[in-house]
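In the form predicted alone, a lone chain appears below as structure tokens.
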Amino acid sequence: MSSYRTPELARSLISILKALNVDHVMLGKDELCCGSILLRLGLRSEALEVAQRTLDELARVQASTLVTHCPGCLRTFKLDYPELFDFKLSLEMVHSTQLILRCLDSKELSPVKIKAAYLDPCHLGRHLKVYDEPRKLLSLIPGLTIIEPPEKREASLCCGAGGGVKSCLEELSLTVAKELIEYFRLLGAEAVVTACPFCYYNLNEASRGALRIVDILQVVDASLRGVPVEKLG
């Protein structure tokens, strides 16, 4: 999702690992899709196909840790792998926010001034229970203030991307993410800020400059290096 459709949270996440000197391999021109979607759609078969050829490649380059951005990939190979498919990765598994609080260290961080709601991502919150290292990511960054709902961890609000609703049910994706971002504003928030690629694509598409979306990526690239999110390559 980050390499097609939002690139800007694949450099920042790249930019963040250089910047904290974190030895890393990226898949390139032979990443392949984990195969969620496939999965949430009910195509099984073809989602296997596509588990088998990336669990090759991830082989290939003998890395110990897989580091991803999309909550929807990290379910995928740490529950979905395993039960449907047989498959037990050996390697550690761990979302993007887990990594970059471990190896974050003292590091310097500058001010990022938002106002924003955090947004907890369904895969990520309700599904492997990562509620923790991004409110403690975020609560390093000068100048941020975090709005927390009233519908936040488990209770968290969708919106309106997951399970297949944004590729099947365009509209209804939309309107999900319409009424959240609104209900948001009301809440005070100048942004929305989420740690999941298709959250931040759908909000992004339905926002239209109604509220201002950020990925935590960003957030955390930013700080590191200095400048406005805005500002970002």
Second form
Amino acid sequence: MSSYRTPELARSLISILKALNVDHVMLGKDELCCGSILLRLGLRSEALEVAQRTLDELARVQASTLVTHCPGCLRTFKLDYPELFDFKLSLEMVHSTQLILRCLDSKELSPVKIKAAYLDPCHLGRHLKVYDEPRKLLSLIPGLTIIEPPEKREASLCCGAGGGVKSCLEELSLTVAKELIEYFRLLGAEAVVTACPFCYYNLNEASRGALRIVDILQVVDASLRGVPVEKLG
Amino acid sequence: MKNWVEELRSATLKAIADESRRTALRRAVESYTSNKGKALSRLPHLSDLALDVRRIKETSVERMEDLVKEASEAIADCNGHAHIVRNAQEARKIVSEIVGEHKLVVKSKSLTCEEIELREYLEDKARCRILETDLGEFIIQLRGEKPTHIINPSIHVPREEVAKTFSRLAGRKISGDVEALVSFARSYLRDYFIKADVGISGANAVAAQTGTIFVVENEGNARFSTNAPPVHVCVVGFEKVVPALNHAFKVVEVLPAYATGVLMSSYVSMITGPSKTADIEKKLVYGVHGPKELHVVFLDNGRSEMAKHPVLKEALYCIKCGGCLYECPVYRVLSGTFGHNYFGGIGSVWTAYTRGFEKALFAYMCTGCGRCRELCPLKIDTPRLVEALRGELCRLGFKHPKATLFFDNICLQGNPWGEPKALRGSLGC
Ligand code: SF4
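Could you drop in the structure for the form predicted together with its partner chain? We only have the form predicted alone so far.
So here's everything in the complex, that chain up top.
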């Protein structure tokens, strides 16, 4: 998702990993879709085929940790494939926010002055139960004010892009996203921070400037580099 | 004829464009969530009790057929009539035989009756007059519409529209004030309860050991319909049967807070056999103030099949509180378009087994966000069910064309959109 639809997020992740001196490799052009979309739409055996190829790729690069920013990919590797196909990946699998938090040490962080609401992405929160690390990470950024909406964590609202709906029923996705944006606007948020390329992409498309939508990677990248989010390029 | 993919899309577009429906939904969701929040904070034990109910359901579903037999025998023992039917057609036929032709019937809300389209059948084939007595059902019956929520069937109709509908029926102007609307319904329906030949209801639970049926409600219409007419027919799905009274009580304790945000429903009717007395010389006579005849129709209609599916059987545990619908971001936009008699993700599984898989294609509307699972009292894993159902749909030829396209693209270019492979490598590292 990030490589094609939200390259700015992929760039931010790489820039952060470099700033934090994380030894990393990208699968690059050999990288394959995780197959999540196939699973969600009911194509199990096809997903298995794709998964097998990705596993081979991962074995080839001999990494100790698999990091993804897309919570959907992470869920697919970490929960779905082991459950459905009895796959056991020997490497550790983490979300970008978990890795960043671990490697941040005492890096100097510049202020990012936004009053934003954090949206728990469905795959990251409810499905993977990662609620705290993104919040912890955001709390370290000076100048950032985070609003906690009443419907948060287990009860957080959905951006409308999941389950293949973005692809199969685009208008439905956008309408769900618009309702969510209105909800955040009424809370008095100036922006929404999410931690998922699908939320980021869909909310941006639906918002059309009604509310600023940023990703946590952009906030961290901006803070590490000391530039405003909109200047990240 | 449009293909199903286009049909799904045009239904979605139509629902999205309906502003009045969204207004009504927003009002309903707001009041539901605030009431439920208050109720749950005053009943902190309910979440644990609900998990108990889940365990009861799990074991009951395993021996559904036996429990239905046990319940039937217990009902017969207290002079009621039990009928075990396999499909919708058999159910309609038997109810129609019991009711007879040209009868006046008062009916309380029942998803199971809706599932077998009982009202339409009795109206068309037996030329009966059927009055829906639940206020929401009454409204949509008058409007010639279909229910859009399992607990609150007229959730999509704002008060202004209800006033128009009632004014037409009354032949005079009824104000849009909610109290005035309720009072009109009360006075209109009152006589019919007394005059009716038959009362039809569903049930929320059945205790097999004693043959007791439990009917939970707030309005008092179900109590009236099951009590005033001389004959009561109850149509209930196999999955509602639990072993004994104490299990049924647990179901009934959990249901109200999640269904309507109350601590307890106004009325729980427990019915064990027809009305009876032995006050005169100890001679047993049936039908004193309540019905003389009680018929309980146990409906399979796909439930045994569902129970055989390793994943989808979980849907049978659902107590039909409707909470997950109010909480569903997609339902909040689509309401009754997100389903067919049964709504939302959980409803797609129910629709597949009770009406046919080809009717369950609204499963593709679910975003799999999982909010329903967290907020469901029984923690039913609806996203998992929806994915498994989509798997079945694919096998039956209802593979979404996008899915096929994505797979082909992934094989060719490594990504679902078919973008050139090289792009991925171009980000630099
Ligand atoms: S799935 Fe759960 S929340 Fe939804 S209607 Fe059934 S019991 Fe209620």
